[in-house]
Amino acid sequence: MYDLSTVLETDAVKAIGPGTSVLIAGPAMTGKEQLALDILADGSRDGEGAVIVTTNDQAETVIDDYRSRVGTDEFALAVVDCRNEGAGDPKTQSLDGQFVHHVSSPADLTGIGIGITKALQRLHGGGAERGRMALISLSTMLTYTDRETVFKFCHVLSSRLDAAGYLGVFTIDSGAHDEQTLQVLKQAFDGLIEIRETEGERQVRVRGLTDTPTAWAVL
């Protein structure tokens, strides 16, 4: 089981079982990426593999980032990166001593399968066994093509990560899209994170994952 009350403090997201895919929702500069991303540090800091999918920032710069997030060199990250602005075949690389996976655009929805299994592969190869996957962000992959081909992008990934017994967390700006396309995406999931901002405080709850959605609290 996964346990990431650490980082949302409610009962909801206490044992979550491997291969379970969450969709993390919110409007524009409310924390969805960083929360993604304090759930993979999580997992680090207790030595679990770590998968970022990146559609906006370069490698370099999420293992930087990812770096000063875990808060120490140890740990074991491989980054899928859909920025190589169209420079050909995808290639594989190693920076800073992490799996890197360039691939030539956030359209290229088969790249970033293969580079999401070859980052799988690596990690399990190194002593992985359990991990944690972030895509950043769906909404990127959204202004490339359409929300039907996205859907069944996420519904195969969230097999490979059940095969695989890892957790995956997935980001959407909620206002950046149409109430049907979020109703069309949320069905690949197996439960969603909403984050909000009210009268300047940021506000989150679980939908899915227990039997009732919880009550709205401050993130």
Given for the second form:
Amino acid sequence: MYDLSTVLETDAVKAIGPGTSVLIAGPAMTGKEQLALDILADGSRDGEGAVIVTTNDQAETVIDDYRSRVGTDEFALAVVDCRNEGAGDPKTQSLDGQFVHHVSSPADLTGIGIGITKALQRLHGGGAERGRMALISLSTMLTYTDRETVFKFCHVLSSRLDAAGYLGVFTIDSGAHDEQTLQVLKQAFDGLIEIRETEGERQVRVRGLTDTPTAWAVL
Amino acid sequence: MANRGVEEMSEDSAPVVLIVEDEPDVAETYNLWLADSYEVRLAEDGDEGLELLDDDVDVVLLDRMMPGLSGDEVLERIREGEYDCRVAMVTAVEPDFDIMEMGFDAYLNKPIRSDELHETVESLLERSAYDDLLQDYYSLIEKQATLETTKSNAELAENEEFVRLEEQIQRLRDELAGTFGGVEDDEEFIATLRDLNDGGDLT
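Got the form predicted alone; could you also share the form predicted together with the partner chain?
Next comes the full complex, this chain leading.
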């Protein structure tokens, strides 16, 4: 079981089964990505593997940020960098001791899949029996690829994480897409963490992981 | 999408396997093994293989080392042509390359045994069935989302179509996870994603 309650103070996330994939949705600048990365860093402090699929930030930045987030150098991270640039040969490299795989574009789903596969193999080979994966962000992927394909991608990736016993977190900017898109995409996941901001206060609610949704609570 | 499903169901014919192999004895052996279960087409080289390829072909068994067009070149043309078929590459030696990056869906080392060949063709056909199921699943999810965004919760609970839809979705979800073992190994995972890339429209 994965316990996220040190990051998110609610019993709904105290015991999440291996293979669960969760969508984190909220407007821009509400800390979705921070939450996703904090969830991974918490696992890294317990010796779990971490995979970050990034569509926005370059691998170097991701690794630097992750190091300070975890607080030590003792972590096993693999980054799949799918920005539209910087992908040359070699596709796979080691950066500050961490595994990095470059993909030519967020539209290259096969390439992302290959990167994730190699990342999982690497972390497993390094002795990490469990782990967490974050994909940041689906909103960027949706600017390259239609909703149908992104939905199927999420479903297939969730199945793969399920088989690997990983926990998956995926972020989406709820203000950047229509309601239908959000409604469809959330069906590819087991649970939904919603973030909102009211009167300068960030609030969070968890749905799908327990029988009834949690109430909005301060993050 | 619904039309395609109906077509497939009304089609009672066996799946089509295209064998592209320059050694006649080897090709004939494969043919003997497969002919009972599938409609088999035989091509002696890459050019003939591409001639015999159409949308009816489900699986291509492609020899990598052939005079004329090589297996890799044929594979490239198949992918460019956006055919809805699965490709198993047949190699004489254990591949020393990164098989994930190569663009085929499975590979077999010569000499191939009968049971091995059957297993590979079956698993490639199952993967196509998984894709069809995923397509049906998506269509239902879209319908469900449309109802959810246009009706209130109270209306939905009383809406027979919605209730039926939810049941169908649950059934398909279980089937996707169970019937084909989900997406368990790396090869299946990559091949399924490759199909999404080939089929998806870039916006």
